[in-house]
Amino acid sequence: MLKAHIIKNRRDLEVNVTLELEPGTAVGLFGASGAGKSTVLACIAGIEQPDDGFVQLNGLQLFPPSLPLHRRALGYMTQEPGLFPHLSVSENIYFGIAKALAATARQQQWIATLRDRLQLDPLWHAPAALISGGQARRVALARMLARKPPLVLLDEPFAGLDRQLVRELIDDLIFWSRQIGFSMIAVDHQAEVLKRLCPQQAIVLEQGKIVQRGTWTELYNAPATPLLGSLLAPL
């Protein structure tokens, strides 16, 4: 389980807000650019580190104080891959796996499964640095999953893909879920994407507080601010 309060104050506003997830569960964080969507995601992440309240995940306390990055069990990730140009796509996909781990039957067999369910086969001995946008995407992913966090966060992972590799990865992504258990929160600016990927619950943020909590159903059938209704408009 996770449970937040993030406070974090930025040049343009202060974000303020709780969040509480089960075990397994997904939720979707949607609004305007700028709303706080990716603050929160960053804080519990650990990449920012809240002005004040807390961050636990299944009672290991995040923050305060900010517990180290290699120390969370979670998925995190965003826009970029975030790569190392310089290892291969492999040597990416084990880095951050301990050695003694890492060298398990069991270890070895989760990642031939990534590797063979992510198509990552024909690239598996590649520079990372001579990979396509999408593929690294799929790195990416893969080295997320190689660790199974119980938690997984999106920042906009699919932004600048094309809609089929897109559509993909969000099967991909929802496969595994199901096979992992991992809960998830889901940022990005396109609502059907968080439907997909999020369909039982959704969370609204406008100027860094929660203004809408709810289904997707009860956000479109009674958005609660005019800016959330022109966000969710057919375009």
Contents of the next structure:
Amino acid sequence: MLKAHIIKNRRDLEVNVTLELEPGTAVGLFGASGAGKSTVLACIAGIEQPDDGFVQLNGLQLFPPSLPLHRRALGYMTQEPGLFPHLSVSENIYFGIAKALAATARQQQWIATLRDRLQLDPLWHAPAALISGGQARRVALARMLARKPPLVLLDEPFAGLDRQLVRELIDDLIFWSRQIGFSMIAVDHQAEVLKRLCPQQAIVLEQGKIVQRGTWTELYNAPATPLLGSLLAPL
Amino acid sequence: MSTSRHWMARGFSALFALALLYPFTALLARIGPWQWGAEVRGPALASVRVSLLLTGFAMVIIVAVGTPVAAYIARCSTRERLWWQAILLVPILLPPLALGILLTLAFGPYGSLGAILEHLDLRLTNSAAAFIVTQIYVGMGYYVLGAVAAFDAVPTILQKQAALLGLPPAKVFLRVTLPLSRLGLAVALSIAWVRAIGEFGAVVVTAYYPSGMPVQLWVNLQSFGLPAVMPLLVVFLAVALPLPWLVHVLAQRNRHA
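Form predicted alone done, so how does the form predicted in complex with the partner chain look?
In what comes next, the whole complex appears, and the chain from above leads the way.
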């Protein structure tokens, strides 16, 4: 279970957000650009330091004091796939797995499952620097899932991809979240993407504060602010 | 780049290379037959050995000490980094002769540290150790400043991503930062090497003996004139160039990977 209270003073606004997430559930953080959504994710991941508050994951204190990144055991994907360009696709996927663990039959089988489901076979030995943006997101997804993280943080990981690929990746994520049982917090400025990925619940941020929590139906039927109404309205 | 622009750029670069190499046409100057008799050859080859071995040793120390220091500076706050950079600039900013004088005073038998070292039977003037220490002072700043720039060029998000994938800081450095900065580190090392192996001003004060190639060039000029300088100059180029060039070749391999 994730419990977090993030207070972060940015140059342009103060982010002050409280979150609780049950194991295996997913929540979409929605709001206009600059609302503080990515800051919240970065603070939970440890990429940024909150100025105050706390972050706990399954009883483990992530902040304060700030737990080193390598002990956090969570998955984090952004619109920049962040593949290691000097390694091959397979080396990227095995990157986060200890050598001893990688040698076990169960782990090998798990990687083989990821490889099949995410259609990575043709890319397996390709240099990571030479694959397309869409392929890179698949590899980044496989790399993140290889470690079976209990919590996955997604910061607009589908930006710039075509609709078909976005649909496939969302389906993959939902499939794997059921397989592994991870919790998920996703950030996007497209409501339809978040609604598909995290259909149960949404949190809306404006100016660094939560202005509404609820189901997507509640958000569409009774948006808490005019800005939210405008963001949810069809073009 | 269009073909015509490509050829223009190549032509310009060729002119640049010609201008850079122009002084070396002086190797063909009419100065009489080159002198390479035993009285020149023996000391010349000894100086090659001194330069290659001792500069190589100095480079090992520079890399071993300078790389972690550069990695630390690359992660410092801007203010702290500026202080470090100022400190690194001091020894390379000084005229080499002045650096040589300071090194001799500081490490020589009349300096406080030099006196202690002398007691321990370690002479830091006119000795192999003095040669190595001088090369380190001459090359360290170039290597560390270059290495900091190389580490800076590695995207921070990749290092953080590696950490989130469970790698402790030392492994992130070895498996991500170091491989991704290898080209920059190679350039930094080759500049330090070139600077150190060609050093004359500081070395002539601290380590006239054992003579490295630059000092031997000076000795040859004073003792025998230009005909004894030219062959050693060719030898100098032949032995000093391959190592930094090889480092570039190795670093360029899989550059786009």
